[in-house]
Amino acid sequence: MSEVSIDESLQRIIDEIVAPQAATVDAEGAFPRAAIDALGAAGILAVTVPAEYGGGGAGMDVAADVVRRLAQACASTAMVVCMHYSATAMLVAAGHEQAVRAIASGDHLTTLAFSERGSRSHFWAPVSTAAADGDEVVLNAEKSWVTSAHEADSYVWSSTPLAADGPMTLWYVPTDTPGLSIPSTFDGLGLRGNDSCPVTAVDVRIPATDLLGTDGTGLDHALAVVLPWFLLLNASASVGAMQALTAATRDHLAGTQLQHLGQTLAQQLPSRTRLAQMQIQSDRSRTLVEDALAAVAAARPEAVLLVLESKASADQGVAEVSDLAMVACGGAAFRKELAVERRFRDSRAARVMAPTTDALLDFVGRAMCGLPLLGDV
């Protein structure tokens, strides 16, 4: 699929499906199935799959643009796609041909299953187990947050190693595998349609050949492959939300009259100042993400630092922009029709989504000081 056709197909899906259904997805906590099916049929879910597997062969920059534009209309849809692309990157890197070809077909949605009840947002320290049993592996876990939990076709799953040293091993786990259960549904403050739920595994058996990479090297793959995709796409989603909030605020200020003054809100200095702050923060975050994407593509030495900075900056930026939008739009921002309050609620998730903003700030400081990202020092 060419970039032109991706752009046209994506915009059509946003205009015809994603944007019109965004309010309902939020109000009902409904998974955006129609949008995901349309994105799959258009080849957009497979856009990052290498061409030799039947995919679009696009890079992280294209994926980031897709997620950013989806987030302008519906943050839940953007998060589902963010997780799908991040998990796809690991399946491609591990050479799991069956899974990758299924994704290339357009009707297979995948996601990450990293965070656990026992270690919370410390995804790098799984406590779930994997045990060898002949040609099979038996998994037991209490995963705490899995986006698209009910709706995905597969999980990229973390566990403690079978036998090797190291903190983590990764697996490909089809969601119809016996022994998997999802004990609850998601009813959250924001991102209400992303179906982020706990998933429990009790004596789940998978083929030993569904190991991704080698035993014990899962954390290496998570940091080198999955994390850059997740951080930059998550940051792109926040940028899209900032852009949507800024545009909605601008339109509200320009279109709302103070009749006793014969002026619009846009003619009031405090309103314009807040709008300018929103635009500056949005542009600052987008520029950092774009520079990080370019650094990753060129393997520049500062790439890791920029990737870490991108989500940390966007986490804080989207919270600040949504706060400014609520103040600038006043009472109108509290009503559903302006969609500012929906985006305000959605924006709150970024800072607590692992790795959290606090963890990322620590990682940035460690990277600057030449320390390992993870450790007791």
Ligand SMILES: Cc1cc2nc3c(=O)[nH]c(=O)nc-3n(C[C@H](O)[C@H](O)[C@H](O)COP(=O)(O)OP(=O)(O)OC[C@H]3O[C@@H](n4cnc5c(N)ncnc54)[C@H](O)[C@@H]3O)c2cc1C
Given for the second form:
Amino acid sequence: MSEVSIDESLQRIIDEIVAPQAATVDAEGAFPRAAIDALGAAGILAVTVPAEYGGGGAGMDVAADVVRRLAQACASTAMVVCMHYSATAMLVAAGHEQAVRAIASGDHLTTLAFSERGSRSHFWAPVSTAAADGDEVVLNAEKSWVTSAHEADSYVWSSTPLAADGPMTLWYVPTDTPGLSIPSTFDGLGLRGNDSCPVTAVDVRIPATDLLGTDGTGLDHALAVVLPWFLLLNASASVGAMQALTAATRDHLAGTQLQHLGQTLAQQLPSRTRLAQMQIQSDRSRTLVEDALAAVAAARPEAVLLVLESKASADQGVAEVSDLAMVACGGAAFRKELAVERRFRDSRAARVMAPTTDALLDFVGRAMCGLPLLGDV
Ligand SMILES: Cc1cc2nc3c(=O)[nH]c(=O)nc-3n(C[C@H](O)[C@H](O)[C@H](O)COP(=O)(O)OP(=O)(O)OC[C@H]3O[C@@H](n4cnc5c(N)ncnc54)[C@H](O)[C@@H]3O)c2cc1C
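Now show me the form predicted together with this ligand; what you just gave was the form predicted alone.
Next comes the full complex, this chain leading.
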């Protein structure tokens, strides 16, 4: 599929499905199934799958643009797709042909199952287990947050290793595997259509061939493969939200009269100043993400640092921009009609999605000082 036809299909899906359904997805906490099905049918869920497996063969820059544009309309849909592309990258890197061909067909949604009840946001230290039993592996886990938990077809799953040294091993786990259960539904502050639920595994048996990479090297893969995709796509979602918030605020300020003064809100200095701060923050995060994507593509030496910076910056940026929008648009933002309050609620998630902003600031400082990202300093 060419970039032009992706562009046209994506815009049609956003205009006809994602944007019109965003308020309902939020109000009802409903998974955006119609949008995901349409994105699958249009080849957009397969756009990053290499052409040799039947996918679109596109890179991270195209995926980041898809997620950014979805987030302008519906943050929940964008985050489901962000998780799908991040997990797909790992399945491609591991050469799991069955899974990758299924994703290329357009009707297979995947996601990341890293966070656990025991180690919480410290995804680099799973406490769940994997035990060898002949040709099978038995998984036991209490995953704390899995986006698309009920709706995905597969999870990219972390555990402690079978036998090797090292903190982590990764697995491909189809979601219909017996022993998996979802103990609760998602009723969150924001990203309410995400279906981000806990998932429990009790003696879940998968073929030993569903190992991704090698036993004990999961953290290396998580850091080298999954992390750049997740960080840059998550940051792109925040950029899309900032752009939508800034445009909505500009339109409200320009179109709202103070009748007794014969002036618009845009003619009031504090309103314009807030709008300017939003635009600057939005452009700052966007340019950082674009530079990080270029650095990754060119394998520039500072790529790792820029990737880490991108989500830390966008996490804080989207929180700040949504806060400014709530004040700049006043009471109108407090109601539903501008969708500012929805985006304000959605924007609270980025800082606590792992790696959290706290963890990223630590990682950035470590990278600058030549220290390992993880471990004792
Ligand atoms: C909407 C949503 C969707 C999600 N989807 C997924 C998903 O699909 N897959 C997945 O694997 N996970 C997912 N997560 C989980 C996410 O990645 C984090 O693991 C989770 O939000 C962390 O919450 P917690 O309460 O466990 O954090 P905690 O670990 O309890 O942390 C609470 C706070 O303390 C800070 N903190 C913790 N330890 C330290 C430290 N050592 N130094 C400094 N600060 C620290 C954290 O930064 C955080 O701000 C999702 C989360 C959300 C909110």
